[in-house]
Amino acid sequence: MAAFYDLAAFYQVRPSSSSPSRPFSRPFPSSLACRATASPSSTVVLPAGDVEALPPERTAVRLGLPSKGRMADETLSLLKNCQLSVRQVNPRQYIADIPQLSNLEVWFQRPKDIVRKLRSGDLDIGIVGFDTVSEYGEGNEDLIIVHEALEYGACRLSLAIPKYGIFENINSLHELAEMPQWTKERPLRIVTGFSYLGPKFLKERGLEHVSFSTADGALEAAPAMGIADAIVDLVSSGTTLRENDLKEIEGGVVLESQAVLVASRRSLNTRQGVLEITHEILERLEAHLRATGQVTVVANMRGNSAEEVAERILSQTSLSGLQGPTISPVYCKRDGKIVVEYYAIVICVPQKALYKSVKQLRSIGGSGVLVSDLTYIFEEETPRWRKLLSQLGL
């Protein structure tokens, strides 16, 4: 939101008896000063003859990226591995760039900053996990989640109450729903860092005797210490609710989240060279993670014809790769002719059918077999650019 100062107000500006047509100024007190240069988008109106060159309103494209953790890491790795190296001069600095994409900014931020920083304009890309994005957008819906499956940061957001007390038979939602304890002057208490998400999920539940407390980190300790009765976290393997008693119950999951991209509506629509670079990353992030898991695998066969091979090929369920195997002639020379006695094969498997497919490459004849990685694998065109072109109407 944009601020504006009235200092000439603010300082009850007289004119000057030796200038009459200059107001009087003063210095530029610094708690106004922090106030006034807190937003990129705050306009300050300053005294008459004291003006001074505000900053353009940006051209950049800005993509924010979480700044520290596991998620940070995983992110410059999933980059990286889509040629699309952050570039970072110094690690103490925020902003770093991406020399693949020009005149995008990339600015390191805490996940939930990103979302709303997406959500009031001063970016316009951001990955961060899905549980944030619902957290901190609250459903607003300027925010569009362009890729929802990154495929890291996998967890889920989930109710979890103890195993012991008068919980040790509750299994279920509705069996904790349906306990007599709860009433309106002593409700259900619960404590979470997820103050939106959590009574959103159990008021829609139909849960009405509920209290919620907001608090961060170490939440499995307030059922032991008595100041709640469940808890709403994020849990990945479970390890640590088992290890303080907790367990989660039937229907009591919140949401499933991994890591995402998600765009501002408003970039995308409006800003030059927002769905532009969007566009870019997609198609880089789907190609790559599409390329995940999988191995090109060549080979040779002997055969009549492309077309009899091919049948040959197709007989084995596992050997039919993306649309099919390419097949081309293999020549060479016998009695001083050009001759095909071979057929190069050309498939994509799963690296875990890996060792089955090239038994059965072998069973009908194969030879000479090749494996190598995949980096990508570009589609004609990737189906969530036309979902997202579909959401913004155009």
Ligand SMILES: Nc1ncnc2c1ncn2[C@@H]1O[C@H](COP(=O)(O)OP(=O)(O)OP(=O)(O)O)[C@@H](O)[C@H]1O
Contents of the next structure:
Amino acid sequence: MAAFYDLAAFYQVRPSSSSPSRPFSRPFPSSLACRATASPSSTVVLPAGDVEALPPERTAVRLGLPSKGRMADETLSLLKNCQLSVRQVNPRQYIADIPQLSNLEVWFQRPKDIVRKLRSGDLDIGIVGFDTVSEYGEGNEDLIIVHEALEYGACRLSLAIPKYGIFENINSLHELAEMPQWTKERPLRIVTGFSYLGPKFLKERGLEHVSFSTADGALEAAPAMGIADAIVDLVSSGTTLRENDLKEIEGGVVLESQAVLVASRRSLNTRQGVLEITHEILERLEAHLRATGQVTVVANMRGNSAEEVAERILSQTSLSGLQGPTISPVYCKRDGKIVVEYYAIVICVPQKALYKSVKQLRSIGGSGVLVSDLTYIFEEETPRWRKLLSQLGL
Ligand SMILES: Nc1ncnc2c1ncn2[C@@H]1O[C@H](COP(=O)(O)OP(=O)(O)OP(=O)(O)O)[C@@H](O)[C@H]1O
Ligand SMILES: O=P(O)(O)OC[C@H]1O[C@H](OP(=O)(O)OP(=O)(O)O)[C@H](O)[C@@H]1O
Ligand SMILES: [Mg+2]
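Alternate state requested, the form predicted together with this ligand (shown: the form predicted on its own):
After this comes the whole thing, all chains and molecules, with the earlier chain placed first.
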């Protein structure tokens, strides 16, 4: 049975027992603190002798990952592609680990709970949609987006209205706002699961006479049911809107979203190991994502010197590679003498530009072209890491 702790009583039994120099010391888990303040009537005073029964201060770093839903599988496969496979004993066990990262606990949680637990200090790092961070983070400055584009879970939070009836000729937020129908007594009724972002957006856009209601799913049915005039919901392919005779309007996108790596500023600043683990995860994610869609092209090219070959390659727009081509001499024996007639060149090119690059290579004398997938590109410096350190004042 859950025990509820009274805040004031707690401070009486342990006035300031945690040493101020201890990193991230909290008198007790904030999840308990929330319950104590939320239900003062059901509080139980913790007897002095029971202080030892409190959970011990945790030392492991905690990463929250989506436990279910459309983000779950892709998050695990992204981590796997970064050689950070999550080891989970069975799918219903909510704790797991990543063998490569010692002192890290992985906790599977609903996306919104990941954000809540980052705020409360019960998680340190998480991967969720940017929409979820924005909605449940409510602008809290403790949440820092460490990587803003993990390249999956793409969608947008958007306002949509019916295509028919009084909305037939309404195609922008401005036109919607100007409709004479909305009054104090009969406001524009919007249903949304985003009860922080939805009202904030419409207030910022200056819409008067708006009322909000919430629902958890299948919001697209609300206008046809007569429950609402408009919805604010996630859209990716647009199929659900189309199938329910709804349309997006100009100026109606609240935010664009995709999966992000998010961390608690407090944890990064004070909990031992969080910054190091975040750095490693960030580096691996960046190296993997940078390599996605790139291929390595190796070819031989006849030439008199490496410089002369370089000049020919750099004259072609699709062959400059990441930092210019790597060119090495190919040694062979002619009449007992070691000579260099060919040079091997290595470049990275985007997969999309591959055929164009191969054609350009051939046109300047390239032969024996080998193409292979790239797994990682580790740059000397990761700009996101620099940014994070500066956000932390480090
Ligand atoms: N078409 C989409 N609709 C909803 N979410 C999407 C879509 N495309 C990508 N996403 C991302 O997936 C996340 C939601 O996933 P999902 O609907 O599985 O979980 P949830 O809504 O948080 O959970 P539940 O619906 O069970 O409460 C969103 O927060 C968003 O970041
Ligand atoms: O633009 P689309 O590709 O059609 O996707 C958008 C739909 O997907 C989501 O619903 P979900 O599948 O999560 O069901 P739910 O309404 O029960 O949450 C979202 O709430 C939209 O309804
Ligand atoms: Mg959903």
